[in-house]
Amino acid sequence: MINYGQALGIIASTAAPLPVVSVALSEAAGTVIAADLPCPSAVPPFDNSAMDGFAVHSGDTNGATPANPITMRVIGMVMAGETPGGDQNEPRTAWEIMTGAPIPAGYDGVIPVEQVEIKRDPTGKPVAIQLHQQVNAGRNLRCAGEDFAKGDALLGAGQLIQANQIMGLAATGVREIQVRMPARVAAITTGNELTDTNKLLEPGKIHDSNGPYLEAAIASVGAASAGVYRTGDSADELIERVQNLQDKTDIILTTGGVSAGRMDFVPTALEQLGADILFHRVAIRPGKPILFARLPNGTLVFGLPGNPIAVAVGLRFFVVPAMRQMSGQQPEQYASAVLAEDVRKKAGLMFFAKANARTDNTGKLIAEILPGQESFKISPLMKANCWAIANADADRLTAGSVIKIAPLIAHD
């Protein structure tokens, strides 16, 4: 049996990078960028006004005070989406300007409309303004390249593309990007006792919760689902299903059949398929019998124990790191929290606990380990908002000690 760190090392050395494809910006959300992307254009692309007002030469406003106002002739108007025309550089002149409109050449400041006195012609058009204050250069301007400068780093390789990144990519005119293909993941739940949720339970049967969980979770971690299937406790059935899936997937998940019982057939079935079993049994709770293998064609197989929480832990703390490795993302960095109360655990096993995290009135992050940590108990997971991660060495964690916490599902 190996420890969790050793297991992650084996996964990292085995999970090969996924292929690179080009996708349109409209399809990029949830993908991972494959290479550093320099900014293709400046944002804003030109100096523009931050508000409705009047563009002026800052030097022409020197000495303006309520007791010594300065009058300027208004020679034009420019709206957002327009280009200023005409003679743009007459001294002691101003342009009426709207938010987002380009600043006429030579003008270097904007005074808000409500801070000037306006003289209008009979049609209501401004013909002159009176200033009672000095306008410094750059006032109320959005300068070209102030947000994004052309050529600067826009995104880095391994960055997850979410709505925030889409906004920046669109603003800079990016139409498509090079990304890693999402991992194609299939799941196979095993067990003669399993039945669909839409069927009445017969004696000795249980509803299959692992299949629906994995179907939902695979999508939520950014993978492309290759389907969720079920077999009985049969090596032949599993072999046939894996043979049908291996060339269509990057990762296959199985649930059940990896412990040491008479019906734990998954390791033997994988060996018959020519798989290289890279580890079997990790010093964790729950999910100690977890198995990791590589098929001859390179498809990875995670044999997860059958208990539902062991499945959730296996996906979150083994499969997700593999997917991050394959997509070029960095390993996750977990937050730290203070433990709310004493917790006992089995020494020698890293413990992934269903937990709730909250902020107390001092701003400190507090983690509470929920009751019902048995690996068959789903109800505490439904109440949890995070996983608490306890290192293997101790058999008791004391209140006030610092513990790592992880989101229920990876999100960055």
Ligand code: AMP
The other form holds:
Amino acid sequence: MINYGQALGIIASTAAPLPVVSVALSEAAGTVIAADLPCPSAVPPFDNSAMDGFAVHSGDTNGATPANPITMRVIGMVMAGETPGGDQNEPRTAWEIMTGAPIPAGYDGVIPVEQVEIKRDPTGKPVAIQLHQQVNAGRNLRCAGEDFAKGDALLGAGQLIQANQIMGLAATGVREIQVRMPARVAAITTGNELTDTNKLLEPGKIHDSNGPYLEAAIASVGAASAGVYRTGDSADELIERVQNLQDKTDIILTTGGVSAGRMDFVPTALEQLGADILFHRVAIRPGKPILFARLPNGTLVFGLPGNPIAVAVGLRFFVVPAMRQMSGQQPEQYASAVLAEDVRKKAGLMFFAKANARTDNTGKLIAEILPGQESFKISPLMKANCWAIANADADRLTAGSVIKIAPLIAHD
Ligand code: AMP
Ligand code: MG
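The structure above corresponds to the form predicted on its own; please provide the structure of the form predicted together with adenosine monophosphate (AMP).
Entire complex below, previous chain first.
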């Protein structure tokens, strides 16, 4: 049986890059940029004021104090969205200026409106100001290109575009971006016992929880859902469903039917479809029977075991790494936390545990592995706020040791 690292290696050497498409900025959130993007224009585009106030020549303010105020004529006004009318630039004068308005040529500092005494004409327009302090060159100025310089690296290939990136892309005037198409992912749950949530259970049956889970989770990891389906314990039904889906999907997930029981027909069905089985069984818990295959058309198949937590682990720690690779993202880096209590684990199996992370009163991050780690138990997952990941070797984890933690769902 291979270990988790080996399984990731096989996934990395199999998952091919997704096609590149051009999308408008308004459609880019949640996609991954396909090529390095240089900044098309400087931000701010021009020197402008950081305050509502008066633009002055810093040199004119030398020596201004409350005891020795300096008076200046106000010779113009400029609002955000305007340009300074005319090109008046006289010594010992000031311009009234609003936040974001361009600095009139030759002026080099802004004193905020609250810090001057203003003399107004009968209409309320400032005609002169009195300064009680010196204004240094550059004060309250935002200089052209200070945030983004034209030609700077704006985003690098493989970066995920989220709202924060959209802000910078919009500011610099990026209209269209080359991104990777989101992976098209379909799921097929299998099992004669499975019943729709909206139907009453007959004896021996259970509600299908993997289907609705995957429907929600596929969207939250940034994939494009190609639908969630269900079959009975039948190779023929599964083969037919996969044949229908394979040309519309990059990844097909199946749940159930992949262990070693009599009804575990998923490997057989995939073989009949001509798939290459790239691994089957990995030294992890939960989810050991997991299978990874590639269909003749290139679509990847993850055969996840039926137990719900094995499905969550399979999606989080096998499918997400494959999707990251396909969209050109770097492998994820996990954070660490200190384990709260001793925990027993199965030696030789890497352990993905439903956990809670919190900071203690010294600011240290503490991870608590929740009771109920059996792979059929969903209730602890509903209370978990992260996964804790323990290496295969140990048969027990000791309180105070450091353990890796991962967000429940990753799309960053
Ligand atoms: P299997 O991998 O098919 O042997 O299933 C393992 C366990 O997971 C069995 O107890 C199944 O009833 C359960 N199971 C399989 N599929 C689902 C599903 N879609 N929703 C909830 N439980 C399931
Ligand atoms: Mg089954």
